[in-house]
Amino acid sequence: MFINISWKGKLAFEAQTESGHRILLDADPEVGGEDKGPRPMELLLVSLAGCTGMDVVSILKKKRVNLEGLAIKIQAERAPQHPKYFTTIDVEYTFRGKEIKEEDVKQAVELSKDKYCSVSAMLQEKATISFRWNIANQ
């Protein structure tokens, strides 16, 4: 896997992924950026949400769960001193569908957390990550 990244002035960079997608990153104006894109640490949380979300949806589909929607909210705290890594991360899933069973959701989240999500496996080296969920059966 590879990415190419090129400087676009001030603190902005444009990344191109191996799959051909482009992402513009930038910093807050307070530190010299122009706020043209997300911060690198924000993208780590986006990666975590995407990784676990893809796992959970895939697992629930295999279990034939009638999932109609999934929202994931992540809140994180960072260390006060540089390098200001994440110290705690809270992942909250909201599942929407018909007759979604608690045990199916629990198993899917645990499989993602403990076995499949490479992003959470890496982040767990520094941060305490908590996982919780809500089920909105319709």
The other form holds:
2 protein chains.
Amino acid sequence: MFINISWKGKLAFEAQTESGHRILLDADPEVGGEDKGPRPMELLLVSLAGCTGMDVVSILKKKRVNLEGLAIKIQAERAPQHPKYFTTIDVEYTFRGKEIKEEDVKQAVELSKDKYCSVSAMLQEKATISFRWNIANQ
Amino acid sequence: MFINISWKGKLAFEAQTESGHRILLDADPEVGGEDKGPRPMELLLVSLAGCTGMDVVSILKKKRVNLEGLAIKIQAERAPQHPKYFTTIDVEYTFRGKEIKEEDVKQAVELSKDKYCSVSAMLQEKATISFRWNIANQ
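The structure above corresponds to the form predicted on its own; please give the structure of the form predicted in complex with another copy of the chain next.
Time for the whole complex; same chain goes first.
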């Protein structure tokens, strides 16, 4: 897998991924950026959310769970000194659907966390990652 | 720092970052996605490139280096089994400008790698990350 990124002045960068998508990144105006795109550390959390989100949706589909919606909120704390990596990451899933069982959700989240999610496998070496969920059956 | 992501059907997700930017993620059609956005693991590499890119641009600016362009290419290999995290990551910078000195570039890259870059601090626990550079003085 590869990506390319090029500098667009000040602290803005434009990335192109191997799959052909473009993403603009930028820093906060407080540190000299112009907020033209997300911060690199935000992208790290987006990457984690997308990874575990795709895992759990795939697993629940295989289990024929009637999933109608999934939202994931991630909150993270950073080290006070450089390098300011994430020390704790809290992943909260909200599943919406019909007759979704606690047991199926628990198994899907655990399979992602322990077996499939490549992103959490990398980030959990530095950060303590917690996973919790809500189920909203209609 | 926080981000939210919501499921958009099949394997697509839309993220919103704390800074207010939206990013669409998707999987490859081979695994059931529709390629509406980049893959989560690509975003991890984009995050790394943006993080170290912003660091080195800032450091070279402080050193009053006449930098006119910077491109970063990242190539990475994944583990063969789940979780397929990155085992090696190769970061290659191409600096373009006038009278850019090898010494300044080396110091900027090393400061990012060893001190400032929060993303590489997290990923280097699982992946061996190598950093190399080219300087194109005009």
